Amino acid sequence: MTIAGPSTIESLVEAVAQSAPAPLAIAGGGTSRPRPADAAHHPCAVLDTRAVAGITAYDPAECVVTVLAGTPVQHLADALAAHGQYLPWDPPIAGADATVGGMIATGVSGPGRHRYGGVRDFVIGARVVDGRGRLVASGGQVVKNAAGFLLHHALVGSGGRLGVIADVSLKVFPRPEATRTIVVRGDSLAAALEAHERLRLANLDLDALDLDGPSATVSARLAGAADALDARAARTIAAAGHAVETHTGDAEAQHWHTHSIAWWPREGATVKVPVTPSRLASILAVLAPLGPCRASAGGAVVYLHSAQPLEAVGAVLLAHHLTGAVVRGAEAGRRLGVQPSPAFADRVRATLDPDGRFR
């Protein structure tokens, strides 16, 4: 069944807590996690979350922003733009339908988060409404330290299983004044892998440093002041040691959108895989038999899509000491390979969600 899609933070505590204790999926945009394509027959009732959208406080002097989880990411991306800021760990999966929940339960960074950190880093308080109904808050609408357990932390990458996602607040960045992206296409993985090692280790200062597995293209971009971007480019050029193209603008933007994981089919699995810089050749080596592999945030961080099935991609995960998040596909939020330790996880879900709800 589905439950009337609400419209406020009110009627989603409501929804929630009339519900209970049955079992509850959360439905965003489907862009990280298809919608069921029948409701009806679903095995929990499914809450609609689309409807709770909008921006409830933006202080662009302060870059703060306060938005609703069913926002749009692109319409939050759009407010922002209008004040020459930006979402600074660039998100890889902002088409017109995702949303802002599922991008904070989802946990995925783009390019940016190499010089920036990721989604977790610019969280700075949310709200959540646990599995009894009840409305959570953490943190705060200011960015100072805090101390302690921070559910706005926890929440980022929980796969909507610690409750559902009210709003969210977060830090904003100024836009650049200007970008520029370096990009080497090597002849084989073994010449691109070369490159990206250079470059991760020539001191560059670079906003973003990728890798493309299949097409062997490493894409390194440079951001900041106009008038040092010329001098700042030749540096990563003569770094590089390859020949290479240069992109800006339209032509820049169309890079990175074509180079983003949100263009691999939606049949299968999108994997994270955290992983050592030093270690990236070797780990691709493993990886790249299960499916096409790019690395992000200077080798920090694969991503696998695979069309096996996830017993088989856990298994050689596990084989090689490794661990990964499903965060694109029909089972978004699944662990796979090796399992941290689980037992402060389950005192936090046990109390957000008692009576092991939300699926």
The other form holds:
Amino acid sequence: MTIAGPSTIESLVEAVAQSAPAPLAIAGGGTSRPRPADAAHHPCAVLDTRAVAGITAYDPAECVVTVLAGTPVQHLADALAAHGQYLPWDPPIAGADATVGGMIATGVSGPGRHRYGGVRDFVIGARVVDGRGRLVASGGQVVKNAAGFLLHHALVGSGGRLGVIADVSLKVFPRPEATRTIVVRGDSLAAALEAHERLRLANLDLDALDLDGPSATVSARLAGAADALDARAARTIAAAGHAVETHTGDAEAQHWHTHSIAWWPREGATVKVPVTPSRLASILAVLAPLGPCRASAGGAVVYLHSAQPLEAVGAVLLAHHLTGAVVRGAEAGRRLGVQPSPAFADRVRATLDPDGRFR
Amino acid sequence: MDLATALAAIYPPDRLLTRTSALAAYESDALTAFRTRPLAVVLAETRQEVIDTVRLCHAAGVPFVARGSGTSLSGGSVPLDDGIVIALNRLNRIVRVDPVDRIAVVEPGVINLDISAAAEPFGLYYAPDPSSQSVCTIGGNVAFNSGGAHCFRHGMTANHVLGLEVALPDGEVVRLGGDSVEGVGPDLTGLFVGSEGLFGVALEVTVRLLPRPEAYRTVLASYTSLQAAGDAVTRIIAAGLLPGAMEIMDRLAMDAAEAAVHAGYPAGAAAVLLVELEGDATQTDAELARLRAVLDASGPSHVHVAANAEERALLWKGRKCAFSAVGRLSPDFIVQDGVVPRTKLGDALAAIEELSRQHGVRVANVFHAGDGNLHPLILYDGREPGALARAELLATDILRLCIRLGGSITGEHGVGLEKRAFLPEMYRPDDIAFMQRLREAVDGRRLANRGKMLETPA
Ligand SMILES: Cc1cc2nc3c(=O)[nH]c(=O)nc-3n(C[C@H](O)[C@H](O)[C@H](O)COP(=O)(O)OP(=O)(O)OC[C@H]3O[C@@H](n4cnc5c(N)ncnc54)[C@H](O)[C@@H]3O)c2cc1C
Ligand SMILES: Cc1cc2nc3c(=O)[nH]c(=O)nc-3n(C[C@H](O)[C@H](O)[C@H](O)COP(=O)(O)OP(=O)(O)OC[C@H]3O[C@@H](n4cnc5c(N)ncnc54)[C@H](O)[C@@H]3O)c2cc1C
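The form predicted alone done, now the form predicted in complex with the partner chain:
Below is the whole assembly, all chains and molecules, this chain first.
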């Protein structure tokens, strides 16, 4: 059963309250966790949030936007761009359908999180509907706020298990005047890793630093004042210590697009594995047999695409003391490898979803 | 075995304080209006001692308050008369600084500035910089999600804490987050930060370190009105600039700071705006040209770019000592902490000026303009009958003003004891009820920092 799209926060609250305590799967655009093809026979009701959409407050001078959860990320990004602003954590647009609620619930950041931080660093307030149909607010619409528990932080990465995100307030930044991407194509993964490490440690104020495993390609993006980019690019190229390609404009956008995980097949699973740069080389070596890998945010995260059974992926992660989660695929949201300590998480979850409805 | 005996089995006598004279130092924090003598103070030196103490308190049903340096300005670390204080100043080892992964793992009693000092040989630093950073602890910073002058660009404590080891209020130990800046699953580290000690005691904190910016460009602009200084901040953001810090001081605060450290602030200005650009040297130079153009168009009476590191340090010294310097102007003062949307700074300042006139109480203004965080310093003389009451009334009016303008009752000092009554003015009853439920779920006996942030329900 699909609960026909509530279009306001009030009707969202009502939909959750009226269907209590039956199990509920929250759906955004379905780009991470595909909506069941046959919702009528799905074991649990699916709550479609896409109609709860729209930007409810945006004053560019404030650098704060409040947006309903069903709003497509693309729509939000366009609205900000019209005022010379952007989402600094650079979320992958993930197709026209991906929603703001899905972005928060999956905790997704893109390559640009390297410079100013990830989605967790820009959520300043939220409202969420709990399992009993109660609307709960935390934070607010100001960038600095120390009043009350910061529940909105816990919604980042909550995977639809803590409640239905109704709206969020986000800090946004002025979009950099210009960008330029320096690309190093290594002869081998080892050469690419060396270039990646040199670039990472060179204090170049990079906007993004990614490494694509299969093609042994390192992509470093600079962002800032147009008249400073020549000098900064020259330093970056020197630090790379390799022949490089430089991309700007459309070619640059195209480069990041072709090198994103967007091209990975829908079949199988995309797994996100947080890592630390010092372990990057060894982790890539361990994961490579499972499928193609891409490191992002200066070696802080590895994305793995695997067609192997998730148990096998989980076993490898566990053996190397790694934790991960499926971010795209039929089992999106599933945790793999080292499992977190449950004591605090369980108490938070029991408070928001006492009946264990959210699946 | 009673609690006292059990504690004596953990702590040697010199680290278990029960005598009135020894307890005196722990009766209050930097908000001296609240004062309570605890049953006992334990000076923990190891994590295990903290865990054992929390477990004992839980078993005995005795409330406890974790304490760092006691610089809380909201009464957050004030003890309970039937409770224990767990002092963490001696649990202060820097476990490791990892220059490759750019993280530091520290115990909760480590002083904020000591993290940067340990990271400095590697060209790294810990970004959140409360003005109290040379004394306050990372544990206190975590509890209050402390800020500083760089929050608009760099965020608050929550944005720099990657992982925590925590003793929950029943003594169960959990790890939240990890070593990476990226995570999977709900950001529970981010939820623990700012919980004001109600979710238990942080035993170990993993923070990220940032590379020291290659260059700083620090500019001081003075104005003939506070409003003009506030407007300049809006223009800077509108021009697409993203300074590391933007700070404003009014005449009273400036004069006090000038008298204290001779920072070179222009005499006679109504307000000064301190703007600092940071980052790659060519980039900051390019930004400086844009910033100058914006400032020149904002009607300043004077613009000065710090010529060297010494000048920069002096300008900052004046700002950082402003609180204490105001002590020269008045025997007593209240430091208020509230937030308004940045574009409403001008309105807020005009309203505060008017309130100050109405109440006949002087106010000096120092604030983090980049993020709308006001710190009105309300001056009074405690020896004068009724003066404190008038000052408190004004402080209250300012908080209500912040709520009315769509801001917050605290940007960084926390709710503590001081602002408990205002939390329900800022949030709806359902939101407060949720906070109470969450607190109950984490701490069914309400032992951890009982009475702070949330009023104890009848
Ligand atoms: C081309 C492409 C590129 C991608 N790149 C990345 C990447 O680089 N990194 C990465 O981590 N992921 C990536 N993903 C996965 C990405 O995180 C998601 O596809 C997207 O953010 C999910 O948005 P959605 O609205 O489609 O959510 P859905 O797929 O509908 O839902 C995803 C999860 O969020 C929950 N959810 C959705 N809305 C709400 C709400 N309002 N309240 C509470 N819970 C909610 C759901 O219950 C579900 O658990 C990519 C996906 C694609 C298709
Ligand atoms: C002159 C001055 C300037 C200041 N400037 C700023 C500023 O610019 N920005 C700002 O944000 N604050 C500022 N403060 C406020 C204060 O310094 C901060 O709140 C600081 O974080 C408190 O640290 P502390 O170690 O003194 O903590 P304490 O005062 O000892 O404790 C504060 C709270 O944290 C809890 N706590 C302490 N350790 C732990 C732990 N390990 N686990 C769980 N809970 C714990 C306590 O129970 C208490 O509730 C200033 C204070 C002064 C006196």
